[in-house]
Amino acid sequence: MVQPDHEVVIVGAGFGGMGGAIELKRQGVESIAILEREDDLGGTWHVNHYPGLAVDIASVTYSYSFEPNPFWSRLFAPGAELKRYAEHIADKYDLKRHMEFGTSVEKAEWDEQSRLWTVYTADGSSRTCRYYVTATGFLSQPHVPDFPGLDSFEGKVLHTADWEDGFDFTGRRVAIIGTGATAVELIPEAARDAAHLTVFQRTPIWVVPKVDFPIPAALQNLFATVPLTQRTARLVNTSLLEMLMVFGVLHFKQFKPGNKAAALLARAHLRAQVPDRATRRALTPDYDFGCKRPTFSNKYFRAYARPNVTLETGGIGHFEPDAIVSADGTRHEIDTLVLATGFDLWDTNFPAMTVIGREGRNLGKWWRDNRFQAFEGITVPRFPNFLSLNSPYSYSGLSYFTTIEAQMKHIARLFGEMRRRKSEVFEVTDAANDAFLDEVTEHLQSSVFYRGNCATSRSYYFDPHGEATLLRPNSTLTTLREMDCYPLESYSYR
């Protein structure tokens, strides 16, 4: 039997990749290589460090349940604390020795004869492994629109995913393109210091009040000494998020009044902070709450009430060396351009590299020629010994850690069965995959994505086929239970 260079190769050293590595080590696998294209671990919390960055899920929930951090400084922790938490996880679970930074994977190919994967990296080298795991995240490929004349702009250009630490907006004439979750955090920071800020909005976003506050040292110490108290706080917060997700989004058909109530809350929040009626109208989405991921902020709407802030909704015509000319011909003179244009989810991130499985099946091509699909959001037919942690129908709940821990349960059950059978190769069957696809498709028919008005949302929840294939349409408890007890005959074993 051919011995591979590694038992497992994991692509990505963010929380998903680290969670997968922790579970595989629990299953007795020690020969692990974690390949990361960036120069350090942490995924999105390493790459993103723009002003105002913070979690948009309460910190007691946005963390591994088996490794709580009692010392979050705020209910919604700043991004730097998430980076430190990632470092703590890597140290405690002895993951750093498995990590290789500055290593970009371009292709992985299954060899049926040796029953191994060959992983090719950008430096021209390759290595083999028995199990191949992709944990490249959902929001990891920055999107830069091809604006006419962008190359002619002579001022400062920043992308939120490639921020220049210490950059000062003071006295600058700034344009920010985009009004997604990242921009909601950044715009108030820029508005405070810039001489003038012009925000170019294509699609408004639903924003609800952010109940945020510093966590007192006494409460942090209580969490540390009596862990049950933090688990209780986590349970309460998770339950509130679950109600928003399950009743407001996934069961829109049955609980439409709840969805409308959330939208009314967002409208009231907007009305309280923006006195100008025309500006409020421009900031109000014309799609239903939940079509796009909503966000939380107490500062975002206030920025538009400042005299140095202009909201531009007419679209971008072209760039000039010192200005943006909007589609209606209005010229906005600027010296600083900030691209808060989000991430390319479907064109370059599903998958984030070429993956060739059994019978030469190309994963990206197969998804695009057919439908985006993955059994339980983690495995795909014709791709033996392959685990894709950011796949169609994998995202569960509003906290990414729910998804990670559900997938860890799936891995534990699968590898436990392989040990029992003394097998080394797994592959999900077509029948199991098809049944799961039918099930999630049916469940989504009650969601806001199909029963609500999402036509103008431009939501990344929708794939190029127009299907809402990002979210798993189950409650957190249902997802965790199913990952713990899916039929073992869903796989073939060799």
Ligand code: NAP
Given for the second form:
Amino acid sequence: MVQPDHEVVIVGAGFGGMGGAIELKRQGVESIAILEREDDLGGTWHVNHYPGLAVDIASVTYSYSFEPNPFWSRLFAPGAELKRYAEHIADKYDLKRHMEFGTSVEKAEWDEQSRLWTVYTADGSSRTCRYYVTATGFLSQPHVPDFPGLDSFEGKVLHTADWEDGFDFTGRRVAIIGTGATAVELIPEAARDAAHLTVFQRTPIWVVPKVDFPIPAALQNLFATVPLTQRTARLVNTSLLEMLMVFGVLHFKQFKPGNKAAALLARAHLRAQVPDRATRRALTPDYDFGCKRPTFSNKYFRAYARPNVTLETGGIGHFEPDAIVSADGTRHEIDTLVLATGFDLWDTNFPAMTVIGREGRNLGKWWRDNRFQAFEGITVPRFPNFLSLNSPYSYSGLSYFTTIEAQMKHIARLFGEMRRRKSEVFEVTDAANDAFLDEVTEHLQSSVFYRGNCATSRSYYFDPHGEATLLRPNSTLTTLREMDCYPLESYSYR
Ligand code: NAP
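Please show me the structure of the same protein in the form predicted together with the ligand, now that we have looked at it in the form predicted on its own.
Let's see the whole complex now, leading with the same chain.
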């Protein structure tokens, strides 16, 4: 039998990749290489460090359940604390020695004869492994729109996913393009310091108040000394999120009034913060709450009530060396351009590199020629020994950590069975994959995505086929249970 360079290669040193590595180590696998294209660990929390960055899922829930951090400074911790938490996880679970930074994977290919994957990196080298795991995130390929004349702009250009630490907006004439969750955090910061800020909005976003506060030292100490108290806080918060997801998103058909109530709350929030009626109208979405990811902020709407902030909804015409000219010909003179234009999900991220499986199946092509699909959101037929952690239907619940921990359960069950059978190769069957796809497709029929008015939302929850294939349409309890007891015959073993 041919010995590979590594038993496992994991691509991505964010929370997904680290969760996968922790589980594989629990399964007794030690020969693991974690390849990371960035220069440090932490994934999205390493890459994103723009001003105002914080989690928007309360920190008691947005963390591994088996590794609570009692010392979050706020209910919604700032981004830098998440980065430190990632460091702590890597240290505590002895993951750093497996990590190779600045290593960008371009392609992986299964070889049926040796029953190994060959992983090709951007430096021209390759290595082999028995198991290949991708944990490349959903939001990891920054999107820079092809605006006419953008190259001719002579001022400062920043993408939120490539921030210059210490960058100061003071006295600058700034344009921010985009009004997604990132812009919602950044706009109040820029508005505070800039001489003038113009926000280019294409699609408004639903924004509800953020109930956030510092966690007093006494409570942090209580969480540290009596862990049950923090577990209880997590349970309460997770249950609330679960209700939002199950009733507001997945069972929109049956619970429309709850969804409408959320939209009413967002409208009231807007009314309380923006006195000008025309501005309010421009900031009000015309699609249902939940079609697109809503966000939380107490400062976002307020920024538009400032005299130094302009909301531009006329669309971008072209760039000039010192200005953006909007589609209606209005010239906005600027010296600083911030692209809060998000990420390419479907074009470049599913998958994030070329993956060739058995019989030469190309994963990206297969998904595009057929439908986006993955059994239990993690494995794909014709891709033996491949775990794709950021797959269609993998995202379960509102906290990414639920998804990661569910996948860790899936891995534990699969590797346990392989040990029992003394197998080295697994591959999901067509039958199991088809049955799962039918099941999720049916469940989605009651969701806001298909029952709501989403046509104008431009939501990244929809794939290029127009199907909402990002979220797994069931409760997280169901996901966790199914990951623990899916039929073992869903896989063939060799
Ligand atoms: P996003 O939600 O995809 O928003 C990108 C924004 O750029 C949208 O407003 C989009 O407008 C606009 N845009 C893109 N291309 C454009 C073009 N050609 N012309 C004009 N406008 C254009 O990206 P994001 O704000 O970075 O957030 C991505 C996700 O990251 C969020 O949904 C969330 O899951 C996560 N996130 C989380 C946090 C947190 O936890 N605190 C913070 C930030 C982000 P359209 O809507 O019209 O396409």
